[in-house]
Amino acid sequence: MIYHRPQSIDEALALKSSLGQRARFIAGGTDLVVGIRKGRTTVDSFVDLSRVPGLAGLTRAGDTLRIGAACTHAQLEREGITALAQACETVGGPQIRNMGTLGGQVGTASPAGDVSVALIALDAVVELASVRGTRSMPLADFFVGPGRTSLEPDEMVLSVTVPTNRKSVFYKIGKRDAVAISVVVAAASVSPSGDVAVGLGCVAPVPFRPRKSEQMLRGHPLTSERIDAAAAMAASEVSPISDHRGGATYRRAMVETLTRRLLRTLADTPYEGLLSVAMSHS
């Protein structure tokens, strides 16, 4: 393996452009190194992003927060965006949260990515860069299959931007609150204008937004009856599988239960209350 340590974003992009799919970006390495050790991932060259200036910054502008791809989960636990902070708290142990990065989480494209689910429920936008320039897209559209994204061979995840003015909340079902892959994971948010977004994980090939359910809520108050109908619709939109962690029938039922629970929390809690709420994972 050949190891490269670029000193700028431009140098990193130039290396990726010349090396193509033979090279992999690495920052925390908490997923990539495990994949190599287990024989799932083959790498000829590493392009180390851990020392590249500008990739680990957090920039607030108006009602948005731009998160550099090299920001760690530990950093985001302290940023006051409720669903994102709650999701980051569930990632591994303290060592993993201090090493693992946002870009690595998003780039892995795991259907069970807790942080990715929180981000799509916040209506996040991902920024991609290459020597050809930059482009942006809704994060929910970035995931195209298990472990697959819209990244071109010469591109890198540069940042993710999330709104800071949405009420949000997150919940996971797993054997433990952290250091365990989720059985079902869900998050939801609502904007000041009433626009609702929901994110679901472990119930589809990608971190998933139930668009029909969201459409049922658009432009309407979050009444108990409408929440129940939207939760039932969300359960009908997912395509869970059965594995050693849980069955498809159970997962579908939990989608309805969690969607209902999260939407009721959003409806019942004032904005300031959700800045510090920590939902029980019991």
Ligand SMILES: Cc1cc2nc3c(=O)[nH]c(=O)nc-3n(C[C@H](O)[C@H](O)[C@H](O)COP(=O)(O)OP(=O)(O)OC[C@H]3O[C@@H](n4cnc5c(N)ncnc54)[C@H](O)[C@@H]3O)c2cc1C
Second form
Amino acid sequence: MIYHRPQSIDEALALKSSLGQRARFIAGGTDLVVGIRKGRTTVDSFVDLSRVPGLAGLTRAGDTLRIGAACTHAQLEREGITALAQACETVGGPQIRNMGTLGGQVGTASPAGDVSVALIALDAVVELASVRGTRSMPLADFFVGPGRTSLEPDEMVLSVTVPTNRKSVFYKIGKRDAVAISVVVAAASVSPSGDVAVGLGCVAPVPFRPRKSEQMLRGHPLTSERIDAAAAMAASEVSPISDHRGGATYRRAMVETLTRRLLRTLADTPYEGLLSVAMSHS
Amino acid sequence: MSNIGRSVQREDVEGKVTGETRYGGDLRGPETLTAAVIRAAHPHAKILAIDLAPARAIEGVVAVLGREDIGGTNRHGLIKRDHPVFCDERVRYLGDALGMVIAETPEAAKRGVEAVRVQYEVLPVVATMRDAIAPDAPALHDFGNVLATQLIRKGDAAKSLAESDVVLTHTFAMQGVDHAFLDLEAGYAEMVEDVVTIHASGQWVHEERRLIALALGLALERVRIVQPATGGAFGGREDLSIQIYLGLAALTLGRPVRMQYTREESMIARHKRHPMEIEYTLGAKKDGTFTAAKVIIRSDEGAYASTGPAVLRKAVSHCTGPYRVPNVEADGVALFTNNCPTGAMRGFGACQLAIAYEGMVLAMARALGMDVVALKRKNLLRDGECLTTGQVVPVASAIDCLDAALARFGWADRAREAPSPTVRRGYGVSTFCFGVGYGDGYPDASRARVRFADDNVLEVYSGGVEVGQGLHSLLAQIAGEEFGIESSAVRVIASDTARTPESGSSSATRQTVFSGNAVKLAAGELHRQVMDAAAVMLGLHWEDLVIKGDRVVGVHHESVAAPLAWVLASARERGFLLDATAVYKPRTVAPVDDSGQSPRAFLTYMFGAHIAEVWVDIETGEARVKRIVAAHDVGKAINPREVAGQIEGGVAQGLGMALMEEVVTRNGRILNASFTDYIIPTILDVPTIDAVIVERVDLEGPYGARGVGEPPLIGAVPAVLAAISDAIGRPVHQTPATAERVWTIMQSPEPTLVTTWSLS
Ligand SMILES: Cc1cc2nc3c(=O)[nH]c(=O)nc-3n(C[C@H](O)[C@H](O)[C@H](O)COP(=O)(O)OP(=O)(O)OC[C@H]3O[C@@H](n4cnc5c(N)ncnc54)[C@H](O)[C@@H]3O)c2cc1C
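So that was the form predicted on its own. Now I'd like the form predicted in complex with the ligand, please.
Let us now look at the entire complex, which starts with that chain.
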């Protein structure tokens, strides 16, 4: 097993391009190493992204924040984007948040990825790079199945860009208050023009946006009737499974409950108020 | 100053905090081999053939051992000796062992295990207790699938229920729970001359030696067990685990061997807390006086007996807890399945029953429209009344604990308003009791040796193991007390079958009372030896002498004084013995017949009361425990800080059982055998725990002490469930009360508080 520590993004891309499929990017290793230990993943060589200069940058431009793939959850807790901060705060424990990265989070493509759910609810755009060049797409389209993404074998996640002018909010139901894989997780945001985006986790093969529900809200004020209808619609759009963490009936019901709760919070709370909104009653 | 009642610093904390302490997994010797166990691939199957040869061919593999390498009975087990070391004909659960691989490296050992080829004939899986009693169920043992039955017959329950004003019946279900200690099964063994010396953590070194000698066919003197530092046990180290594999490997190869389970292996192989189903009928008069109880208990035993029969007896004998119930009919049955064996865990059957009787008391309070605290007061036992077993309890202090807890909680002024529109506040009160020691006439003794060593240091020798509870420093406190010596100056030599006397297990909340008394007795005898020697040397009657500080002085002759060190040295020169051994072996009595009645089923009983405040999100079912007050009558807190520590730890573990912990088993397979999926509380889940120490002197224990290990867990679970129930207005009779379960209860059409209901 070979461990590469490239000194630049270009070097990392060149390495990946020449080493191919069984070379894996490793950032925090909090998903990859667990997978290897469980025998789910076999790896010939690692390309370490955790210390590549320029990959952990945060760049604000206009109403957007560009987040480098190697940014850690701990960093993002402090960036003032409510849903993202709330999501990052709930990831694992302090050790995991100091190691785990944005690139690893979306690269893992877990349907239970808390941060991914917050990001798709922020209408985030992901930027991919390879020796062949770069391309961008909505993050929601980047996920194609559990553990499967749109990445080509030679591509890496370079950054994710989120708007900074949306009100947003996040809620996670886990089995305990830290280091818990979500049972159901949801996030929602609204743009200054009133467009609503919702992200749902653990209720579909990928972090999921209930498009019909969002459609129902487009161009309408967030009245409580409309919110209730949209929440019910969201529940009809998801396809949860039952596993030892939770049953499908509960998960579907929680999609409705959380969607309603988050949309009400968005409707009721002025922009500035949102960072201090205590979503959890603890 | 007295050692007793002082929060002295334990001798082991510094090493644990600095990381210097060496646990089982840290031990190795020169050129140490690594061993790994070959486990079953099916929960139930006939073994047709085992081919070990492919494993032997793996590079780095030194030996592969199977059934034929075992000289003795090949069986162990604390009560029945039914657990094969290596299975010969059949596997009965996924943790069953078929053999072991010993290799130069852990990796080679793992590859060796994977290379073994086993041919099975897969048999139908007895997955549930219902499967176990089905007419066509495969018999898992020669005598069938019923391991044990246990009854209580007191008064006439049927008649009394028929005459009661209110009769309620509810069903309860409790999950399997893992001990989840952090220090995985790990250890090291080597041959010292012809003695197999095993360094691994258990709970009763002398019993482990007996079981290993028997199973491997060795003379007792050829086996030595030494307990290293241990990171938690909770009953989970009572059954044998790696000790026997380590012993077999070292014995066969004559080389040092180490091994360590993975978390997954630990969870699959180690016994669990018994899942139980309990059907409970409680009758009362209109004024709330309890009249009768009828209790049916079914206990999932898993594949082997372990301590199952004793757990079942503890369950039935605690079926009405601390309440006065004149007529009782209880039927307990323990059934074999192809699940992980179930055995000892903190609470030992009494904990499941506390969930049931406290659930019934709450239901009764609601049915009668009575305040639950008032209903408890009416029915809690008072001093000198008798338990379900007919045993009289001289100190029945549940009431004292209840009063102490209510006062500390500020019960009268508790907040009532909802914290938010979707969050409700609930309060729960539990009262409970727990019998100390093995009980029911099972031989239960602690021995201790106390002496002055040649360097004049006071030494305590005890077989009792330290598993995190602070036993050794407690024994030092007691020994030192007799001589006015600080516990930190006492040397404790413990838990080594070659050097220490047998002191029974660190379980059953027994060591404070049992080993505490043994040490106190031995120290008393040593004191007499010293005073006799001093009397001879100083020319005074031994009753005219006392130890004061580091001197022996005359009581009435102040001019007579000699340094204690001089007395000890001179005594030794003159051939006086400064070495005393004592045994504490009180009597308990087995029930005479199927009535389960016994004048002394357990040595003594501990009582307690907990109050929990829980906030429940009524839309999601999430419950958060905000505060717990836990009052326990410990008789005398020899080390109050350690008592509080046991209470806090037990409460945290109880929260886990109440809210989140659950071994999920389908068709004999554990679905969540890892700490990713088996969820235990983190520090963020544990609220402020107020430990209230009540001290009503015990008649048996040293200085009136009663022990505290298990009860804190027992009280926490029903208190939390009652608080959730208070918040949502529905009964919660199943554990764990996960968000989903609480939500599901709230969705059920109408509160099913009362299933049988007759008020004449
Ligand atoms: C104890 C524990 C608790 C956890 N709790 C949570 C939780 O509460 N919520 C949650 O959402 N997650 C949780 N996780 C999962 C994990 O921490 C996160 O998904 C984290 O974001 C992964 O980041 P990483 O840098 O460690 O990824 P790595 O393990 O380094 O990589 C993960 C995957 O992404 C790929 N990858 C990494 N970087 C890139 C890149 N730039 N481009 C392309 N591919 C890339 C890797 O090749 C690999 O396939 C937890 C994990 C553990 C071990």
